[in-house]
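What follows is one chain in structure tokens, specifically the form predicted alone.
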Amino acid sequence: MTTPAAELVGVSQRFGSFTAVDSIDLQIPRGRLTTLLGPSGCGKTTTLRMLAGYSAPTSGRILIDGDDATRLPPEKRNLGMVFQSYALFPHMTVADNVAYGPKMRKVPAAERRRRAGEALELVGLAHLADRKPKQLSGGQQQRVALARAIAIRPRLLLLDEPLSNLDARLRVQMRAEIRRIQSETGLTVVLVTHDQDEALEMSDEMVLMRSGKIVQSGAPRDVFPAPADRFVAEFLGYENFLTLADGRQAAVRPEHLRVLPADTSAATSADGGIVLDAVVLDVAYRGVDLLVTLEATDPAGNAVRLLADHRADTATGPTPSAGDRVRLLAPEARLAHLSADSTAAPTAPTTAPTASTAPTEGIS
């Protein structure tokens, strides 16, 4: 069995009476991109900082390549890290910024230059090696920060919300760029983000955290269609929640809720799906589709407000309008059945860091 690139075993981090990370276990698979995902305050950045060595766990162990690194300082762990702010040295050229890490590790000058050139080539910025950071765009500065982290030949590359300061277009471009770099180099990458789209697009493994605990983990293709509970479902963008006749809860995404004419036969639910009679409250035109807001009664008899993503090119019958009575179909294959326990055990690896020293940045 392959030794994980890193492992957290029963790791907790407490600041006085506040528990930021609560006795979590997590294995970081080698050569993969693992995302720590969750809302602000869930413990994801605190976990990353413990892995990096910037804060020590209150309890538990941190292993890197199978060796106990719990009390090792950051400079002894050989991990590359990119923060939200790129922290480039403004007085140095791009090449000197990238070569700085190897220089601090006493790498000979010729080898430093070679590594810097390779790293800049990898991120597509070799032609800007002689420029200063202030002459670069935000996206270019982010690439330089990546190159600097890569140049030290790290055992793991840690990314703390690295795209949060970029505009929407650049964020999308850099997702693909980071994924390409990870794939080409085979680096083990741990990415912290609060953006579910970013996590779904980039991750090999996705770890969702809440209140210092791991609530669900696994490959995006496994987690997304089967959220463990309502918290995970809401965080991943599920907006429609129904209580079934047997008391269980189910969720369905707007794009999977079909709006049909009111006289559509209930036989449409032959696949075991749910059919509801509903009234259209509002219709918002969005170019390629309509966002339809509806009111219905779920199978348990509760009044619910639902959203449906209605595409005219796949619809049956006329376009719905406010006040129309319609029939809704939630196919069984599109229903996510939820656990009633919001602290359900994780389905895959678990994560945990804890520290006795308060972080220098916000807890998240």
The other form holds:
Amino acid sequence: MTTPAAELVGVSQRFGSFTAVDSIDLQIPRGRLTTLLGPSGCGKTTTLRMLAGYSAPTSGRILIDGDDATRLPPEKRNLGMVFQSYALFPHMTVADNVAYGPKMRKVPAAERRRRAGEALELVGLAHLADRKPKQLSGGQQQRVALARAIAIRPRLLLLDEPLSNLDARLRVQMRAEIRRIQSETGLTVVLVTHDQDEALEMSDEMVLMRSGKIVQSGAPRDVFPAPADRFVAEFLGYENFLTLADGRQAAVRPEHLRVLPADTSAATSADGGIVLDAVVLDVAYRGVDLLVTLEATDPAGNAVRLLADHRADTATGPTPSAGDRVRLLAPEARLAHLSADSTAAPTAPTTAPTASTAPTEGIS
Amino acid sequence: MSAVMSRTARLRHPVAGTLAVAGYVVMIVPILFVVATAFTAGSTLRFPPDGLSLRWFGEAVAYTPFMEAVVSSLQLAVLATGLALLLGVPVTLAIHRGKIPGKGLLEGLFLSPLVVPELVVGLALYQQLMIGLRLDNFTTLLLGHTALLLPYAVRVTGASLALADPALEEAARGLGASPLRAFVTVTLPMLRPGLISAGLLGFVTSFNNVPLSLLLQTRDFRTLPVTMLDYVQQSYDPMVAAASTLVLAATVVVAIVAERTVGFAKIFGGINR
Ligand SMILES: Nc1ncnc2c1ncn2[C@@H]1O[C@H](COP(=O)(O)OP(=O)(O)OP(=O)(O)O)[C@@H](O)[C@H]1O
Ligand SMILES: [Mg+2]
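Having seen the form predicted alone, the form predicted in complex with its partner chain:
What follows is the entire complex, opening with the chain shown before.
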């Protein structure tokens, strides 16, 4: 295995008595796009800033290309950072902004210009080279910031919520754009976001953080169907939480909860799913589907409120309406077994009887 | 932004509007009187002037004490302004960008000359520096004026810096600039309007200062305002009005240059943080 592009070893950051980042271990795989995902205030920016060298960790070590960089100032790290505010130099033209890095590296003027042109070409802004940053739209400024970071041929490209200042459509376009740039350049990218869709769509590797700790990491395809705990499940859009007969906690997404007629035989659950009797409380029309709110008793005997997406075109049985008694099916393959302990493996069985009081943290 | 708002508010509000006009009248009319009397052909300071001539301008320019005082005042103002900026900019950087504890205290300390009466400062300087340390009068005046201008330097350059995104310097560092190069290539250009504003404001404040200069003057080093004050106490001819008019004209030229280079809105916007 090759050395990771960067590695954090037991890294903490304390501000006074407050611990913003709490002893995290993280490896950034080379040539991949890694996202740091988590709710506001969980320490994503703080982690990125320590990686970039803007603040020294209170404890722990930072390795870049396998070398200790913990005390290296930012100008010696050769990392390309894109700030949330873009931080374009307002007194310089777009071209000069992009050529700034090469200039600081004493690259001759002609070569500088060529590299700046190349980087601007990559982000599709070569025609705006002579403008000042103020004369650009938010999306264009963002691309310039990207070009400026790429022009130094960085060892890592660090992006702090690069899309959060853009409008919804542009944001979705830029996701693909950043992925394209990443694969064209083969750069190692670390992207901070609090948007789970963005992380799922863009990441090779996603790292979920909460209160300064890493809760779970892995490829989106591995993380999404198997959230480690209730926090991750909620963050990824799981709405329904059940306590199983053996005391384990499980989560299921509204689109995977099937609403069936009350007389459906329990045999339907031959595939090993859970069947619950439920009462429909409310049905909301949402165009593509109906959002059905139900009250049910989970296998452990607790009353729970559940949400189910009922798609008229694919679902079998009659359309539910408020007051109906129905049967709910949660297929086994769609059940995400949760651990009460954030650090445990996703499928580790939990015997703790307190599982039903798993922490619920506000997510933004 | 607030300047624009208060301007429109002033225009809309009749009482505020009247007060504003009254304010301008109170400020400008006396100046007009002085300028008018400076052009008199007569030999007393009187309005309306007796006839029209440039005679008193000639006299003022030929009057050695005035001309010597102009040179002294210019020397003092330029040096004090330079010193105040040289000291003030690092202080501003420390306040706005530094990671030092007690920033509030530091800021308070450097703004204090604005609230301590100048006569008190002057007296303190007189006792400590001239009597106590036996510094000569020019050095003492220079130190006094520098202290007087420091708050302007800190405040006005600070306003420029507060407007600039701190991530700019970080971006420069990340792109490979040493702290010094980041300062020269990014921070300093951001500070430019603040530096020009603070410089002009400092220069004018020092050039026109009376209380400190009055307390710390000696026979061989006198500033222009003090010399003019002395002169008025002895004689009442229009030469003083002519000298004042010349100073006024110079100030207007400076103001125009300032407007052309950074713009008044920026200069004074910088002060009302
Ligand atoms: N310089 C600082 N001094 C004190 N506390 C800080 C400082 N910087 C960050 N914090 C605190 O550390 C915690 C983590 O901050 P950080 O900026 O890393 O969060 P984040 O995950 O990037 O959040 P967001 O999504 O809102 O940007 C927050 O509670 C924040 O208030
Ligand atoms: Mg952040």
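Because the structure is a prediction, the values reported are computed rather than measured. Positions refer to the first chain, counted from 1. Rigid core here is just the name for the largest C-alpha set that superposes within 1.5 Å across the two forms.
Asker: Align both forms on the core first, then report whether Thr93 has a C-alpha shift of 2 Å or more between the two forms.
Answerer: True for Thr93: a C-alpha shift of 2 Å or more.
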